[in-house]
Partner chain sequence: MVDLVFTVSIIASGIRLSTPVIFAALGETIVERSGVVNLGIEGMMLMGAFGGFIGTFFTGSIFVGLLFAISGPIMMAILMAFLSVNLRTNQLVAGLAIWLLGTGLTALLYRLIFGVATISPKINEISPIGLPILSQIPVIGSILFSYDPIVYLAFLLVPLVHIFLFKTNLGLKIRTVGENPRQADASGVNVYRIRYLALIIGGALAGLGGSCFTLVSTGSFLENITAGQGWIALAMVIFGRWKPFYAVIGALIFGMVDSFQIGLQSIGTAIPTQFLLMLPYILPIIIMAGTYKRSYAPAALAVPYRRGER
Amino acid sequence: MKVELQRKRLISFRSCVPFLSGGFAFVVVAIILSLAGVNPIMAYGVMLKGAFGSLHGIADTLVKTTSLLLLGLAVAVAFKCKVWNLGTEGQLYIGALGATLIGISIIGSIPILGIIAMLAAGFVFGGCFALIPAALKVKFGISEIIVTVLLNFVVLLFIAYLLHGPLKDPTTVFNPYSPVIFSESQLPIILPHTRLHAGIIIAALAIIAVYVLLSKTKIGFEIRSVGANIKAARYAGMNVTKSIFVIMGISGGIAGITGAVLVSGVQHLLIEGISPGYGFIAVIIALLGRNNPFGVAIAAFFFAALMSGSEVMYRMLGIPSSLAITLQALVLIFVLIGEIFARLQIHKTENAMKNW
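Could the structure of this chain by itself be given in the form predicted together with the partner chain?
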């Protein structure tokens, strides 16, 4: 009875691990900041105020949550199948490209349908692009990890080419921007006088869609089976190749939708820096959220606050916003360490229970 109680306490300790680890990461960065002659308490204060202190700050945090949440889901669904999609950054850009092409075409001038067509184009473009690493994995057996990372560079160059050439807005001379999409295909602002757009509703729907897909459907079951034990899944007659293609298509598709939401909701045109490295942060988010859609949502919100806070910190104190990615990487490292210790404790208790 006593042991049981202790075990429960340890399991609840395990769920505290991300928060404790986050605390450690903040302490390490505080040390770096104070060595550089910056008062860390003031810096963190500005950060917190920037992320939540005003309506504008909160809206900005939620806008970033939208992108990070969608991309985090994209990475997480692939992880469920033990497929490593580190190319969400590239798929985001390809999806944004597809959405822009729709948004500036005549379809973009039709209310509602324009937005739906843009999102669909984002999904199709991003999803189809993600099939390249899937095909290379299935056909040649080469790791999707390296291929997806390298393709990110290729995509960024391709987008740069388009924006300096065929897709460049003919009315500007210098700026490598695409033309602005039709106002009918822009996502409406849901909080007046801020940048908060309806994309957050799309992100919320995506959480539910991913949850239902993975937990309630046949294909979701197959995907999870392949992820849990590929040999057993094959033995049970499941089509592993098909699962890998499907999951990469879905993962790339969600990343493409993220790009479409950024074009339709935030920028209203395609630029080179439409994503400030969201794809890399999404990997940490998926890992921290333990590939669970709701866990991903919490991690995305936390990291979005970190990002928008650190932007304000940069503007007010000149502290570089690369602080955010450092903090995020440290959180991941401390969570990895913390999880193992928690697991070891639970293990010990279970052994003690056996001997008892």
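After the form predicted together with the partner chain, can we look at the form predicted on its own?
This part shows the chain on its own.
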């Protein structure tokens, strides 16, 4: 009874790890700010005000939340199947490329259809690109971690080549970018006089879709089973190879939609730095949200507020916006430490229960 009670306490502690890690990260950064001669309370106050202190601040936070949430879901879906897709940054860019090609074509000039076609192109481009590491993993046993990470750089260089060459807007000289997409392909603004666009609705629908996929469908059950125990899933007659291909296609597709939303709702064209590293932040968000769609949504909102607030903090106090990156890294470190500690203790407790 005592061992069982201890196990329940450890599980409760494990569920609190994301919140504790965030708190520890802020404490460490506060110490760093103090050593640098900056009042941490004032700095955090400015950060909070920048993220939520005005209508524009809230809108900017929600715009960032849209991209982080979609990419967080893309990573979480793959992680749920124990497939480590670290290439969502590259899949985002490929999806943005597909969406841009539609947005500047004749299809992009058709109202409503242009937006739908851009989102579909983003999903197809991102999903197909994600099948490359899936095929290499299944056929040759090559780690998807290595392949997805390396493909990020391949895509960035490919996009740079296109924007300096075939896809470059002929009216620009120094700053390479694509032609602007048709206005009919641009996501509508849902909050006047701000940048908040209808992509936030797409992100909300994605939460529901991923939840239903993982919890209420047969393929979702297979994905969870493969992630929980691949040997048991294979013994039960599940097609593990099919699950890996499906999950990578869906994961890459969601990442591609993120790129399409950035083109259609924010930039209205393709540029080299269309993503400020969203794909890498999404890994932290998925871990922090424990691969649960609703947990990912909360984590994405937290990191979006962090990014928006740090930008204002830089403008008002001169504190480098890289402070947000420091916070993100510390949150990840504390999450991993807490996770390792909780797992070790749970394992010890389970062994004690066996020997009871």
